[in-house]
Amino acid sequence: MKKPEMMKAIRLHEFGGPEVLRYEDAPLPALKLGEVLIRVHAIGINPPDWYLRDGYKMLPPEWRPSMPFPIIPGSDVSGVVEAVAIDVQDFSVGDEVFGMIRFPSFGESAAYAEYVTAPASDLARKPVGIDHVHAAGVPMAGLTAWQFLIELGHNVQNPLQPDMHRPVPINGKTVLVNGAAGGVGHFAVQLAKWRGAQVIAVASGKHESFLHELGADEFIDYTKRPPEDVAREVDLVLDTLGGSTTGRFLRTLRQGGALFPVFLGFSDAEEAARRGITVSMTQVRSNGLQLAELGRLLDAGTIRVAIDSTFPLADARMAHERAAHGHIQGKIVLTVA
């Protein structure tokens, strides 16, 4: 059967709100050596998505990337292999396949699609006991939950601190996770707890039952009372939001622990320093063999993915409008007919 030669992709032509995301033809993306073509079933769309959409404004001017538009963004997809480069031996045509496209990089993933093309090494293979929606839902979030907890993967140096992120054990540990029932946080509530960890998990009172299925041991209700005024002598906290409040968590450190805020804006590190707190992040890459690492714990239902919402493709500007609204519990997904 002869591939079609365009598809329907979200493209933007400027950057702005969710009404700038257009549902529109797009030309079929050119396989290169080392990549297949994916028959996209589902995207997961990630805080990396509304960053492009509004040209990264969180940024300083000066880190801004140009970009030519039009720009299909995202990265996550879960989908069927529809052709293989000749130099590919790992995946066949017909694999049922996902993974996290070329990240980081600026407009590259392309993602929001019908079909996407991904270097193999991105890629694994679906889990089998999972959906594509599922399965979409998995990439980025879980990567990012194993590279800052488990195993970072990759020797890329994080320009704004001096050494290398490095996971701390935390077998019979204490883990504080905030953050916990978005996309990031319900995976490191998870593997946290599969590598023997005392979980503390805060959000709001909504998701206080949903966190104790997932094993969180304890739970902090963040819209009763602080965090930082109730837990102490933890050894290590995943701010899955980071930001400009996350040095409130070195005050629930014990003396030695270790603080990873997953997003930029840490700015407390002589109060760190003084109370001999690791203060680290690192920025998600794709792995391919570490989804395969993901892919077997959903396998054996170790760990799972929640699902807060899916939307057509063609309402990418929806599920945008959804994940401004906050609050969510899991993933957001793309469905593609």
Ligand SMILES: NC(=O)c1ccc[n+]([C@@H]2O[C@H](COP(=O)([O-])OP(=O)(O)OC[C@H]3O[C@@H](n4cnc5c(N)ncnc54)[C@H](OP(=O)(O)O)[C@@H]3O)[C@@H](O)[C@H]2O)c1
Contents of the next structure:
Amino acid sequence: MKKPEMMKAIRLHEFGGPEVLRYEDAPLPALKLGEVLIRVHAIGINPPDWYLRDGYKMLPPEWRPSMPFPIIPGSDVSGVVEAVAIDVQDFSVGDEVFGMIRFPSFGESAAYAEYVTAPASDLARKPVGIDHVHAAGVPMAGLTAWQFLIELGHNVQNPLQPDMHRPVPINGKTVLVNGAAGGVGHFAVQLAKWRGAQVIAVASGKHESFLHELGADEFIDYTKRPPEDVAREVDLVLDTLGGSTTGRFLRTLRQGGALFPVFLGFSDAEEAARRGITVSMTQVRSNGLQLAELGRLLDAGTIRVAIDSTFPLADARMAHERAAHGHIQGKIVLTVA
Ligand SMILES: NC(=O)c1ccc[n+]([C@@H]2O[C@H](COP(=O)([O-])OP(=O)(O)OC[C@H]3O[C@@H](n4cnc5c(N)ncnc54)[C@H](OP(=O)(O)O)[C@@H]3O)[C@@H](O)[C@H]2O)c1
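Switching conditions: you have the form predicted on its own, so give me the form predicted together with the ligand.
In what comes next, the whole complex appears, and the chain from above leads the way.
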């Protein structure tokens, strides 16, 4: 069947709130060497999608990239290969694939659409045991947890620290995950358990049973007690909130422990040095091979993806409004008819 020339997509013509997400016609993306064209079935949404929509207001002005409109946001998809470039050998037409596309790149990943092109190296085969909605929820959140906790996804230095991120051994260690019910957090809890850690999950009370089901050994409801007043002698804190408040976790760590903030803003380097604590972060990057490893764990039932809610692609605005409401449990996913 001949490919259509136009598709439906969500495009930005200006930066702003969820209302700037416009569902409209857009040309099909052109396939380049090394790429495959995917007919998208589901799209996982992630915080960078609204950072882009807002015009990267969370970055210092000198770091904000300039991008030509219209922009199709989004990075995470699950779908079926529709065409492959002549030099692509790992995938064929009809394969079910999932991936985080061209991340980090500003406005070039273009996942909120019926079709998207992706470098073959960003993709893995979709686990057969899960549907496209669940598969689309995996890439960015799963790879972030993987690249913070298990192994680096790349050799690109983080602009925020002079050294490369160094994951630490977690077998037999106590790992505290803050923001444990969210996209990154719920994968981090499961990967830490899989690697033999004792896991303390920090989240609001409504997520308690969910997090125990995922394997958390202890639960701290941050709305009742500040986790930094409760936890002690922890080996590693993965703070999926990060930011300027992340330093409060230093006092929960044992001498020689590690704090991994997932978001920039840490500013207590002196206290960390005094306590002998390593503070380290990284920037998630696309990696099809690591995604395939996550896929094997998903197929084996070792880890699972929780779906907070789904919305049709046309209602991406409502999905962003849901995200802005907070308290996400797992992933928000857009579906394509
Ligand atoms: N470094 C990187 O490469 C990288 C990659 C991916 C994501 N990130 C960043 O990581 C962060 C998390 O991303 P995500 O996709 O996991 O977000 P998410 O799905 O929105 O999850 C955030 C979670 O945090 C919980 N939370 C909110 N306030 C909290 C508090 N005070 N204490 C403890 N938990 C709290 C929320 O639920 P409750 O409040 O109900 O518990 C929610 O479950 C974002 O800032 C994102 O930009 C960084």
